[in-house]
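This document opens with one chain alone, in structure tokens, the form predicted on its own.
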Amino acid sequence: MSILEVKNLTHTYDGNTPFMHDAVKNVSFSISKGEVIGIIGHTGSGKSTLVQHLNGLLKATEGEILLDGVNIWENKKNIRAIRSRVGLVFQYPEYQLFEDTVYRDIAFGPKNMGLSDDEIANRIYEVCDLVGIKRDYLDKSPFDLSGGEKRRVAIAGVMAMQPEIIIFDEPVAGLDPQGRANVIKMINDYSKRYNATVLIISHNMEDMALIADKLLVMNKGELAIFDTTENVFRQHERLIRMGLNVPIVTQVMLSLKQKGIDVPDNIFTVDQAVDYLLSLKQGGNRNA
């Protein structure tokens, strides 16, 4: 059974004005248990409204979110324990630390799961490891710490929360490539650590190339197209026309299949293009 269903959702902005929309139209598809899906569209194309309803941040105008077969709504008094469940992390995390310490920073959203200090140092401690945060950091002012420093925290601050489920809404916005880079890891290893279910709203390619096992591509409101990352990057004619665009390594292939040779038209990522211009150059099979 998937961990996570949606089933003909849609939301209308400004019901019953003139400016009366919907961000998102009927949209439904299912998700497995740790699976890292990446979610990618235009802009306003209604990616971060649809993420808002996994968690019961946003209620749906038609349709529902199961989680495990329930529907999240079902008693509105466990909406706080869907939302331990179904971890967010908005865009510029780093905005939202209040605490006067890291550590208290981070053990906010633990503490108000009602854990023991004892669960809750464990759990920070933990983390820490995962995200990279020295300990002697822990007693210092997130205000004090460089712009991705204070991201790590932010994010360590859901992720002690242990959710099987935890949603990154453009987690490398504004960041340097070794800071992508970093996040992209951290990322990666929570999912395989506690075999989470992760979704990510990206505008770079390059990245879901590296971590996305499927693509949940948004248009206009609509789903316009779920499957896996490679699949969903064999349709680069679709996705320009939808005003996206496929990884630049891709772009440099397809490029050169467009000038008669013969390349593999499945390269997202540096790594397989560098295998394969080695295979060529060891005599390997072209298509390999």
Given for the second form:
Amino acid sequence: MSILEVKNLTHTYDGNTPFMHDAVKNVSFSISKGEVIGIIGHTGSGKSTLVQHLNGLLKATEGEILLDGVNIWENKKNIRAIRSRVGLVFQYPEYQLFEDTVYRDIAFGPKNMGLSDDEIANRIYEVCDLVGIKRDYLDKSPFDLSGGEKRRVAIAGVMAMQPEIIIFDEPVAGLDPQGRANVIKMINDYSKRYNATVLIISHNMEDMALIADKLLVMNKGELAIFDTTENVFRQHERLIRMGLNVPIVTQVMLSLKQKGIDVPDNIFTVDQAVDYLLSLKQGGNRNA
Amino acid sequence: MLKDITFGQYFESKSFVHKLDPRTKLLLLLIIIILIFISKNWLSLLLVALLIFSSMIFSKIPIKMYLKNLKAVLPILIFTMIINLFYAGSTTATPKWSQNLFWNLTITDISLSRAVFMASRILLLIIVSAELTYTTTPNDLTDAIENLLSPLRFIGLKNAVHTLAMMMTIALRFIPTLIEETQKIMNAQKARGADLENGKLIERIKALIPILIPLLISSVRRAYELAEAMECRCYNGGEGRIRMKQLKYNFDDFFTFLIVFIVGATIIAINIIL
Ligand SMILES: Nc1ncnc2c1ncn2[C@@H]1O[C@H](COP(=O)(O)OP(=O)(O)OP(=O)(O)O)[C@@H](O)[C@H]1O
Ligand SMILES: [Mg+2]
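Given the form predicted on its own, state the structure of the form predicted together with the partner chain.
First the chain shown before, then all remaining chains and molecules of the complex.
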């Protein structure tokens, strides 16, 4: 049973003017509960435009979005309820912080849902444990935190709404490797804890290999490929033609293969590569 | 929504009006505005209107663009007309025709003609000002202002003029950026369940806080970044700076000035005679 279904979605910016163009063209796909979907695509391929339709921030020029089989625009008054079920974390979410304490900023979303103060407090402590915000940070001003910490607070602000589907637009942009790993772990923990469906836009193929079950490849506004991560990364030539690439380990494996060394082409993470090389070594020992 | 406003936008073209020196356009705009205000009768206003309409044709900007603005000022226009319709004024002439509506509100042929006259003035003002921004890039405009105000250096205000012009250039440059930023922040807070459309006045004002604070912070951040970037490129005020594009008057400018002066002189003459 698919939780989210996108049917023939088309979005035209600046309709009826000389600047008009289709940012998303006739895109259809469906996602099952608990899946982690990576969205990749060249700059300007319509990724951000696509995801802003899923919680009703943008209205489709054509086509529809079904959440649990119901069109999200069926009842216009319900669109805010939809937004608490489908969370969206924008690129550089730390620029949206505005409250005087971390606690109150995280509380903004839950408060808008009309939850009681006790429930809000429970959710805030829960999300802080989940994403690793220390309790004594809650009374600090969000503007006194470091960039990576601000990002964590901003993401916690959306997670505290406990959406069934949560979407991240380039959540690791501008972070150092440590910060990146932290954010990826937060996302993973959230989806495990709440059995949530996750969509992540990223330009980082290594992260995608680590976290995504399936990849959705956008190319010039159209849906090019929607398949398991493994099947997508196997089509490296097609990806390169679309201005994309496969993870670096996979590139290494591919060039080894070109040199005539027999290695598998389904190695996408460093861990997989290590496992494979170790098994090779053990196998070699056994043979010797 | 925010993007529907065409006033203040520039439309690329290579028309006669586009190619005029920005100083010419700015000065002539001032002169035409004065002409609109000193026109006391229909004949002189008609002359100004003719001048403005012919410049519109020479600007090669679709009439539709000018008309779009009028929608925005329609309330002001209607308001002015209504006020003028019922305002008896201080004329000594007796009306040839009058109609009592209700209470003691009376429309006369004089007040009707005055209401239309006032509305036409406002229309002309808006059209001619819009034409300047349609045909002149913001940068050219600030260059023109800086150039026209440059005599102020003789009273020790040279730096002030340059600073003012630079501030205007930067402000104009950042309007689209700020609009885009506002839209982004609004979307982000909406995604967190913010309700910007409903509620009472107080609630709506309160709902603006999550948008205004991030906007303010990012503007300050942008300002610092821009200042640093300018200093890195050795900007240190107007002293000793020269322009890549020098402003130069040519024959077209003199020709245009001449036409406007002739029309202006005619209007003054009409005003004196009539
Ligand atoms: N508000 C807007 N108005 C008009 N056109 C827009 C707007 N936002 C995006 N576009 C255009 O729509 C197209 C898709 O943009 P979008 O932001 O969805 O791309 P993206 O895949 O998210 O790119 P990136 O990886 O750079 O974030 C682009 O051509 C862009 O110029
Ligand atoms: Mg994007």
